[in-house]
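Let's start with one chain on its own, the form predicted alone, as structure tokens.
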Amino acid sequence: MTLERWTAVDRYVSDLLLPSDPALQAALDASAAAGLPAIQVSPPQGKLLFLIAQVQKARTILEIGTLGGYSTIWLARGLAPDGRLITLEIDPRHAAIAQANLARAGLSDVVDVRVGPARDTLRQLAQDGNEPFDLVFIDADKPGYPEYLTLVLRLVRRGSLIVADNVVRDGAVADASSTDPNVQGVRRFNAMLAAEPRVSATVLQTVGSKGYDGFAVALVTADP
């Protein structure tokens, strides 16, 4: 099996189950035109995030890593009525592009894009006594994943769901001797999930147009 075949399957799935969507396509086009890296989730993965938000009946969603706002649009569309989404982005230029994409999708009123280091914003949310998030999606710098998990656990409740992208790294996650900081970051993150008594978690390997990677999914089973 090759990336070409995986991409063909993604295209088949998208053509079959994901009708043409001008706002999502415009977000991809604007991000590409601005030179943003093409590291956003694939369309089938975006639809999965949308469905997870709906199944979770999420009124409050936290996203760590906005980029151009493509996954943000999918998540925000899955919000329950009167729901709110906070998305964190360190790069002001990326955040501006995301805000324009969200406005084009008619979601500016329900999405709050916060600019700055995620760890600082997460600490501030905890200090502010923010309402617990029903769903958290982590898709940012991999060395930061362990700290993000520690901070996120202060912002969730029993029944919340935490989803993290890019935790398989072309299979390199199985190599304990890897010197890649991205691999070591997700290894520490996965180990923390395994050791955390307040969550029940698994990791799913994925293939597709984004290559070989995977998601971690963790259900919070006790109030932190």
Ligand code: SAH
Given for the second form:
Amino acid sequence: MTLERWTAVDRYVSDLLLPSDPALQAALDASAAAGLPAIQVSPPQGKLLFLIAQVQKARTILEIGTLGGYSTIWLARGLAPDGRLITLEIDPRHAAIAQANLARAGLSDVVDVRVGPARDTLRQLAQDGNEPFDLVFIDADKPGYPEYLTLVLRLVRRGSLIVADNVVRDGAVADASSTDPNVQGVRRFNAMLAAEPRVSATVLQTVGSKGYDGFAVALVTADP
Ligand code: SAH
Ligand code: DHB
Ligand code: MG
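Now that you have shown the form predicted alone, what about the form predicted together with the named molecule?
Let's see the whole complex now, leading with the same chain.
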């Protein structure tokens, strides 16, 4: 089985279940034109994030890693009425592209793009002491995942859902001897999920147009 075949199936699924969407397509086009890396979630994965937000009846969503705002648009569209999304991005160029993409999607008033290192913004959010987030999507630098989980656990409640992208890394995650800092980051993250009594988690392997990777899904089962 090859990337070509996985991509063909992603296209089949998209043609079948994801009607053409001018705002999402414009976001992809503008991101590519600006030279952003094409590492956003795939369209079927984006739809999954949208559905998860709806199942969760999310009124507050936190995203770590905005890029051009492609996953942000999917998540924000899944918000309950009057819901809000905060997305964290270290690169001001990425944030500017995302702002424009979100504006085209009519989501500027719903989404707050916070520019800076996620660890700093997460600490600030904890100090601000606002209402907990119903859904968190972690998708920034992989070595940062363990720290993001620690900080995110201060920002959620029992019943919140934490989803993290790229936790399988072509299967490298099962290699305990890997020295790749990305692999080490997601391995520590997964180990923290396993050891954390306040969450119940699983990891789902995925294939598709982005290759072989996976999502972690963790339900917060106790008030942190
Ligand atoms: N969620 C996006 C893809 C995010 S790619 C989507 O699916 O559409 C990862 C992003 O995380 C990049 O834009 C990168 O600049 C950002 N990032 C990397 N390190 C970061 C950090 N320390 N804090 C915040 N954002 C970071
Ligand atoms: C890559 C993919 C991602 O989804 C991401 O968040 C970061 C990097 C990659 O394929 O390199
Ligand atoms: Mg990712």
